[in-house]
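Here you get one chain, nothing else, as structure tokens; it is the form predicted on its own.
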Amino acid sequence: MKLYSLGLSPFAARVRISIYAKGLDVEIVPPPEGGMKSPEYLGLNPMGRVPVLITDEGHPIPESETIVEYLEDRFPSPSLRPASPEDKARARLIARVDEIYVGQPMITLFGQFDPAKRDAAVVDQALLKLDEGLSYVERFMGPGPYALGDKLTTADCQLTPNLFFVGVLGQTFGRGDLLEPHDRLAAYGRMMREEPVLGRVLGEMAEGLKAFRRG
């Protein structure tokens, strides 16, 4: 198998958790020359983004949640689905609030990062919303040390990249560790930068983002 995959990419860092945390042989490279928009990729993922998984039998399977699930399928032993029916569903709910109601505001940061055009209300207003969208999250988290418990699940594929960038999105308006007020959160950022598979991710994203501030 090969994963096209980008460092910084917090879509296809879900995928590496994944693939890291089954200890899958999945060849893990760049897209093609001429880029994500080339013909060649294209024709992988009509959406021109990562991330892409290609089969053992050549076929594209793109976007990142379907793409743990097909592993989780494809490779359900170790799993990283909990065990119970009320688990699995939280694993999901987690994922879906942490990509809505955390990714949203997000996105409306990142537009945000020129100060030179920056606009402080629509910064103060989405860092609110964020802050809101971590306190979901939080609510619905386990006891830890992970997201639902002792053991890495999907909800921790989706978590982890986004907490990367909550920390980055901290350090660029200056309002330092916005984690700091959410306990349980605080207490898994601090987790995930040490456990050997998320913390492998999280340096490659870190390596992605200097690539990106290089230019």
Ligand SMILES: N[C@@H](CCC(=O)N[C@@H](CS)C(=O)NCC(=O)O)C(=O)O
Given for the second form:
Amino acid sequence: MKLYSLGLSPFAARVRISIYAKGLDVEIVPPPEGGMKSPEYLGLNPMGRVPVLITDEGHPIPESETIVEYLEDRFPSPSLRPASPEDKARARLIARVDEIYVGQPMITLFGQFDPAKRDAAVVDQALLKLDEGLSYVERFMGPGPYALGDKLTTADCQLTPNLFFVGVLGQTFGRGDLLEPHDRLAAYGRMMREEPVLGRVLGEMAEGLKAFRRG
Ligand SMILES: N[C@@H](CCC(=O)N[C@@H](CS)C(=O)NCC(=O)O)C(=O)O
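For the form predicted in complex with the ligand instead of the form predicted on its own, what are the coordinates?
Let's see the whole complex now, leading with the same chain.
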């Protein structure tokens, strides 16, 4: 298998967590020469985005959630799905709530990075929404140390990369540690940096951020 991926992309990072946690043999590469809008790449993913997984049979699968679910179906052991239907629903809920209620204000804030073009009211409103989204996620989390309990699940695949960006946004907008008011998420934030698979992916994202800032 091959994964088209970029170090900093939270969507690609979500898939890399699954790949590393399952110990899968996947060649991880950047988009091909010509980029994500080249006819060659658009043939694999008409949306022109990373990640895309190329299966052993040569089928391209875009969209991070779909790829993570495919990997669970195709390589069920070790499973990143919790055992009970209730916990499976909870893992999906954490991922979904995080993607919508944390991810959307995050996208607004990415549009406000340039201080010269920044609208303080938009930033304040988006940071409030982000904080609200973090509260929702926290409500559905289990006792830990992972998102649900003592095993890494598909919920962690979604949560960890987004929390990396929550950290970046706190620094960028001078608001400090945005996880601090959320005890459970703050503990999760400390855990993810120490955890081997999550820490590895966070390191790759940090390298990607450095490269992005260098231009
Ligand atoms: N819903 C998609 C989102 C993928 C996505 O937006 N990837 C970004 C990188 S973080 C991208 O490739 N952007 C390129 C572009 O928009 O041109 C997923 O879950 O995989």
